Amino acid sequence: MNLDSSEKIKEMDPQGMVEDLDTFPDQCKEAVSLGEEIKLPYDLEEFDRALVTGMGGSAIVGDLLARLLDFPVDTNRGYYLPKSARPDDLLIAVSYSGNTEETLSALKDGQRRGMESLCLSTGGKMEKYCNRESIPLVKIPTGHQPRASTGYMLFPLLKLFDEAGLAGTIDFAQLNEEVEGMADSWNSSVPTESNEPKKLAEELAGKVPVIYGTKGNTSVVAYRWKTQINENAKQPAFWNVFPELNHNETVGYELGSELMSNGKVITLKNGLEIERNELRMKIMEDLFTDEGIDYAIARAPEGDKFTKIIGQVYFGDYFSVYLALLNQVDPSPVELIESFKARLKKEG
């Protein structure tokens, strides 16, 4: 597969997805607009913390939220609610397809609580629970991957949570001025000698990687990395973060040369990481080296926290893009999710 082939990315990815990522920062822009549209019943600030319900690529932006707000947020996946949660917390349901029953159940368990609630989708059973319920909703665009739609589900929240105050202070402009910027680099028809996301693909067709954030910071892009080369690359990934996989997962390096001929460790950093943390990841990296692990380096963007975790998880669908392509399998289509489902459905 040639990454720098126009025609062949078109014929192994006809649903574009390559195209999504190209034009994510027009999608960041709209979605900015979407924040602006929403008249919200409530003032966020009242609220003890935002709880978000989700699945999958929906998901993803309740733990974006809880790394980039100023705020209490934590993230649900799963039919019902924590036991934590109460009427004094926002419940924010997003489900782009509006129709994940795991997440139509969590936000039902949430009006029975008495809480007050927030949606995001296309459309689905969700609007329609909405509309039957005064919910607000947060209509986005369809005709997308879930998890390609990311800006559109993340953007508009950021913007009420701006608002509100609840977001340290974010200058949008710059915001998508260096998202662009991103773009302009990563994009398809940058070669791949110049082309950072399409050199690490290249170093990581035919492996198996296992990918290392740290608590706290760069733990959501690690799994943002992990689920995407999962669902874009058709390939298994593995994430841990600093320091916990230095109380378990180290030690597993000691058989490491043998067993992880066939993989490789991509560290996560973005200078944000506490002094502590990044001494471990120093001593991990001898580690790798002293045992014959193959390991690479992947750093965020320059800027402030939000170019550097946007960047940084932009990077990482880039990557597993390109890695689909050359693993040569259409990004999009999630077969074996959509047979699951199926038979879910069937069985009942």
Ligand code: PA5
The other form holds:
Amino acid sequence: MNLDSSEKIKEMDPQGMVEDLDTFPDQCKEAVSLGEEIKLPYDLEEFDRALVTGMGGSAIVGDLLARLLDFPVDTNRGYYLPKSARPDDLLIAVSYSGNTEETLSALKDGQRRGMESLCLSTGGKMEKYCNRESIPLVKIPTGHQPRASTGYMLFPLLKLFDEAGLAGTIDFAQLNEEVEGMADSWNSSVPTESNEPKKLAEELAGKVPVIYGTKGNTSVVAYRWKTQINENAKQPAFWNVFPELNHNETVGYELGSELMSNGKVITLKNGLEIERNELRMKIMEDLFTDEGIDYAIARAPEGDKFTKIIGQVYFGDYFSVYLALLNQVDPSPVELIESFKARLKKEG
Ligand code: PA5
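Rather than the form predicted alone that you just supplied, could I have the structure of the form predicted in complex with the named molecule?
The complete assembly is shown below, putting the previous chain first.
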């Protein structure tokens, strides 16, 4: 598969995942307006914490908010809210389809506990429930995969929290300009020789990626890269974070070189690592060299926290789609997820 052939790309990507990535800057801009338009019946400053509930491509929004906001955020992935959930928390339920059973159940759990809620969805059962219970809903556009709608789900929330003074200072215009610059460098019309996500996809083709981030910093990016490789490229990938990986996973490299002959470790760096984790990464690089483990470092784009985190997520989105094309698979459909959900419905 030639990543520089627009005809081949169109053939392998009939649902236009690449186009969704190319237009991500516009998606983010449109999503900021969705945040401006919604009127909330409460003040965000009144809450002690935001508890984001969702699954898969919708839940990642909670992890991103937790990393980006100057406000406590936790993410819940499951049927019920954690024991710590209480009316002083704002419950934010995110479901692209609006039909994910775990998210709907957790939303109802929040209502039972007397919590205020905010929902984000394209519609589905979630919209009906919001109408019945008078819960504000940010209605996002349909027609994309949930994981290709991260901008639509993240930016309205960033805008709302920014307006409430709980996001530090976000310069949305500047951020958008930077994301546009990334799209200019990474889009499919840029040839492989000068296109970093295409280059990384070529490097990773045929390998099992193991992505390492750092706790509280790039852990969200590492997890997103792993799940994007799974869903877009339809292949296994693993992730972990410093410092925890030095307390167990590291030992796995003792016998690693043979078993890892098809693996490649990617360490994410963005310059916001704490010093001890930087040192840990350096020591691990020496270990990988000694043990003959294939590894590489992926650096985030330059800029502030928002540019670095959103930019590195965007980079992962691009390279995982390019990897899908090299794997000769359509990046959009997630048939195994769909058939799993269908069977669960039929048998339950
Ligand atoms: O990427 C996907 O399709 C999944 O991870 C979904 O996001 C997940 O199954 C949850 O569905 P939804 O986002 O519609 O709530």
